[in-house]
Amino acid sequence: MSRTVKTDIPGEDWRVTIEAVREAGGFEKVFAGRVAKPLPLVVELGYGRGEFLIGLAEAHPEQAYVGVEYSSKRTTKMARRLAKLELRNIALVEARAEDVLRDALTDESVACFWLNFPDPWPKARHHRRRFVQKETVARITRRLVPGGSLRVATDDPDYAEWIDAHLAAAPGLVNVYAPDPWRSEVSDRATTAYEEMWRAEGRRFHFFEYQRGPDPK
């Protein structure tokens, strides 16, 4: 039996549409008066249950965070949770991550992108649906400030190889973990709820960190 999601927001509602961001003049204007440093942003693409993003925002109240999630149910639950916590430094966008990258973010406006355990789409005929694609990585690179980071995590070995191939071939990105393609453990990284569950099941993880170089193409 499915549970009914409460849609009332018990406080300030920090959900924003792509159109509203563009009408406001960008995320810098969205966060004006709410945080000390509106730009550059930290963006989590697909925040799931939201505990990872909330942990980051609570630790750095001066930093502006953007959470992107396609699920309406998860976005509503997260908005209610943020209102109760009275966190003012997170904006939520209910949209496809590809659309947010293209239409809501500007070049050199993001300090870090987090992509935690995206859908691996394991069947070969579905690989075109994977988020990590040549065009997407190129757009992420342009949106990063010089020296900004892209941090990706997956527990799927085949997707890890796919991610490695696409990131290693991307002009303007430099592998922080070179010569290793990825690491299985990262000491300074928080964990997601799903990650804790999967770790208990004995799954292996693949963590990537790339930085934008000084002159991406």
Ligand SMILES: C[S@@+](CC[C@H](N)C(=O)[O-])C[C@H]1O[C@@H](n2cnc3c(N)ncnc32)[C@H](O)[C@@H]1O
Contents of the next structure:
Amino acid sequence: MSRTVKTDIPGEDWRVTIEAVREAGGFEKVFAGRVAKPLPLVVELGYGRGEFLIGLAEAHPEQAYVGVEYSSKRTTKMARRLAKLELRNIALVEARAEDVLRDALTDESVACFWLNFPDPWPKARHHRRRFVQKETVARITRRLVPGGSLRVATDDPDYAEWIDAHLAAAPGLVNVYAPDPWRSEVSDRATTAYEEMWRAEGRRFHFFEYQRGPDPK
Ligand SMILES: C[S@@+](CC[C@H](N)C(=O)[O-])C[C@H]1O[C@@H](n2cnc3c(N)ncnc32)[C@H](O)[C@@H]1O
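Instead of the form predicted on its own shown above, give the structure for the form predicted in complex with the named molecule, please.
Starting with the chain above, the whole complex follows.
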């Protein structure tokens, strides 16, 4: 990481590049000495303002958390915020989540993926930009430990149908809420910044929870 970028951060800089993770020998090494339990990880993809991730990490200081966000502005803001907190159990990766899944995470290394309010890309010609795709879901499944979970939230009814179709068809994933495709409320989760905005507008929610069952390969 360049010196110029690092001096922006008023304290410890918890950002890490995909290359640095690979050079270190994986996230287990990145977190060694920082947390009691470096693996399996909890990963939030597209953490936005980061309040959800910070809440999780504060509640479980022994657990290693990885936040992935491709917005440089949001990553820098989050790094600055983390530098002022006492948390030592979050690593931030400024990258496309697809690239982190492919290049920085290893199979059976993640206990939980959180995907909160991913961009819905409503126009049909943009659907290929949606994060939830057959390949992404397959990779997520392989990265999960057996019994690990994928938790997705969206306010967008069309994206909810798309997510349902992709997750229900994914080999190795089991719907925790079956026979329902999703729940409109779940009690055991904190809210995110987008969720609070959408709640204020009276939008309806779709919360998915899937677990890795046997043999996703
Ligand atoms: C609609 S916002 C939701 C933010 C946050 N999860 C929340 O619920 O408040 C989507 C976030 O995902 C990020 N994002 C979108 N696509 C991404 C990708 N492929 N990889 C990493 N981050 C992504 C965006 O920069 C944005 O911060």
